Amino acid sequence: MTAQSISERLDAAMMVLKTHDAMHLADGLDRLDEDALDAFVQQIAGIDFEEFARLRETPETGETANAKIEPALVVPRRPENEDAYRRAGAEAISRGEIAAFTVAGGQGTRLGWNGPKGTFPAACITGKPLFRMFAEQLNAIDAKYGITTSWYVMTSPLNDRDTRAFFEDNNWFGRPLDSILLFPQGVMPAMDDDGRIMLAEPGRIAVSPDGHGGSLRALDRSGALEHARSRGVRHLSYFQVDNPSVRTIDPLFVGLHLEHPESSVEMSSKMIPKANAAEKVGVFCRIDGRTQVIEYSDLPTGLAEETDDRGRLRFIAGSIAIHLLSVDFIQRLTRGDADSGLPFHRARKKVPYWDSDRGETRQPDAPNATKFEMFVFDALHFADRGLVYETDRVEEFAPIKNATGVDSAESSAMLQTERAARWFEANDVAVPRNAEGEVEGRIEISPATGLESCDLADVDLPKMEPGQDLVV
């Protein structure tokens, strides 16, 4: 790129800026090189300045303070006419109208981990990584159903490079490759207290990533929903890349979604019951009659602490970030006004910023900033009905989030290993246990070898002993 080119573009960088009110922005221009300045001169261009308008000027409000708040309805773990559900989801998936999409676009930093989080090491003997934990099961469901699934990863900035480059090491796990789309999330850049764009070094803007809700508006914009209905996929398998106990998709609730009179085709997620009322997940509710998902620090105390005539808790349906939504669900939400979409979130944090009074950048002791994002969830608003249906915590969810204590490395391991001695019983093979039920040694089952207990019904499985390791 030849350096009139870069001026021209940078001239007209320079006018957005002026017509914004943002010419804050270009100091300390003069310190950059010719890279740089194309960095910048992309950033600026990424930027809706717009949008950030509309949303400085438009605080959020709680949308739920004179809202009639109940519990949301949920579907039971064996619902009637279970069978027909899980055929019904069968089919559609031999169709080939489910595909995976992961959302990938955290760091281990909390794990002690230098990586995207998507490679670390999660199954609990083997070590295997979170993505080929995925992919394998992938594998498994297209044998199973003669298939190739389409999988779409959302990463990040942050980490679209080095999760790239994992792939390709990995040689994409055996997966085709025109089957698979990884796409980095949007970001939105940080308000200071002035209601003035940051700044976090010369030529930077200060940006985060634009939150799970971002998923959405971010398949759009990379294509992934054009490459999804080129496939012939009509709905979308949503986890996030941190629970290796996921099913990445699973027949019955596909069928509940696309078949049950609670669904609206649109989308469905599914829930655990909580553990206590201080647990930190949302709940699953219904406010106004519509179902929606509060976060568990906004749920008033009185209703989180509320139990019924058992003793149990009114408001226990935990979410755990697992849904499904139609590929036209998500274009409506992404395609239309600004009212119809998702809306942002405001959180205050520590940014560093630069401060040109002093030449540097500064790290602030306490938060000094607004981040804006969006939460997947609130798009439950936007559906018709939004089917709720309650899965088992063991079977489902053993999330790798903190490195040491609950939801860690040790307690994913633990949940890892009960799902299959739970599925070893389940077929009449004993597991050693101690006096507190707990499971003597570890058991890692391959998804090759089963995706769900049935699956090892025709399956010659080992005896376990004491104290041992089995990988299945």
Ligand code: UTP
The other form holds:
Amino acid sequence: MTAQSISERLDAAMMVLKTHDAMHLADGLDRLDEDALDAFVQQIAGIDFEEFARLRETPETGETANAKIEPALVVPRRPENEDAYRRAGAEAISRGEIAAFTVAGGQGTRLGWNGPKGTFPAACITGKPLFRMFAEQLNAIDAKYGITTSWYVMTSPLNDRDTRAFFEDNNWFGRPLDSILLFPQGVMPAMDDDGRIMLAEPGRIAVSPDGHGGSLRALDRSGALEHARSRGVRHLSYFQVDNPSVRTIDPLFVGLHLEHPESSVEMSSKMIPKANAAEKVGVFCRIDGRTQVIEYSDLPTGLAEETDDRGRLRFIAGSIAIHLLSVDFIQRLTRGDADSGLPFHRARKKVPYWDSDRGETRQPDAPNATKFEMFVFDALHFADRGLVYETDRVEEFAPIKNATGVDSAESSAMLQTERAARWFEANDVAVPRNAEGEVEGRIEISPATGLESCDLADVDLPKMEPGQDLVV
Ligand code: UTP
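Now show me the form predicted in complex with the ligand; what you just gave was the form predicted on its own.
Let's see the whole complex now, leading with the same chain.
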């Protein structure tokens, strides 16, 4: 078979554009050299125009409008038979059945860090980058359980090269090469207010990653599910790249996922109690008997503020984007009929666009485009029963989303120190605190020293002086 010339492939791309009434995307092609034309042809081939047309015609429905919404059932932090669940989880981990799965394909626009978010220096004293923090946890898990944990990292076409280079520059954090798989997620074109796909500049369509929910089909399409199966992995421990306090693989959570009567062993999730009714996190609910997450913006205010007879919020189960998903379940969702695909949500964004009259790319001052994204928690809807387990904010949630203020590196560092201080205190080592109870100084505990408080029982912890920075 002879390879097609660039002009033949360009002709084929033009046919596609004509068929889908999208010839505006061919604007300015005469300015491009052969490499740029080649990239354009490939981009056209990667776009699912039919899916785009379907989405354009289908406005997002407020599915919850007429549904009966109840709070989700939640397994408490210290469940009955905790030790038995923890043991069951540890056994599954020792058999190598649990892999880590980091979603790192987001654009991190709020943080404004020049590079993939996972390269951000997040550890409160040493400034270790997020990817290193996770890798060191996995190294410690491997040592504890005598295994090699598989690690899947989802990137996007926009940050894949930089992410890969970072792993290479760091010698894959000393982890066996065949146990790590980086793969890019899909992208979706941005839509302008006339319902057309947008052009960013000649030869380049404005696209963005298709949301963390895109991780499920990306796992399938990239071969990661096959890789997992071939290594005996049966469940993925899903977490976001921007939470340095996440327990990458948690034996108790694994045990609950595998053996709790409320679990269908398909998808389980962690929650933390919301700090107040207005906190901007999705909430686990039950809709017509099924567990689901409702985005904070979609939960009617009346419900968000409802309290029980003890004055506690009824809809209190805040989602922190930590899930366990079985490989079979993901396969069922991604290979099933069209009805079982995750829905797309719309978001208004500012997207730079090509102005053909002026012959330049323009930066809009106000949102001018709709982006389409899938959310991973929508997969819960397809699980027979989604288990929700309560955890503690300080123990597991110190997200870095913004450059300053709420959910910033600074607030995360305080939470990291607070957790470390609690671990010290739980092991009878006092930590200096001021009158407000804040730790005076900073503490960072390396995963090699301990993955949880009880791991410190045999460690000779140093005494901390006020104002000291302590790394153990
Ligand atoms: P966020 O919703 O916080 O988005 O992602 P973001 O892209 O990181 O940041 P902003 O909104 O642009 O400031 C939550 C998690 O989901 C991942 C992110 O990498 C992060 O770990 N994510 C998000 C993806 O992997 N792909 C996406 O398409 C979106």
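Throughout, rigid core stands for the largest set of C-alpha atoms superposing within 1.5 Å between the two forms. Everything quoted here is computed from the prediction, not taken from an experiment. Numbering follows the first chain given and starts at 1.
Superposition on the rigid core between the two forms places the CA atom of residue 362 2 Å or more away from its counterpart. With a cut-off of 2 Å and the rigid core superposed, residue 28 has a Cα displacement that reaches or exceeds the cut-off between the two forms. For residue 106, a C-alpha deviation of 2 angstroms or more is recorded between the two forms after rigid-core alignment.
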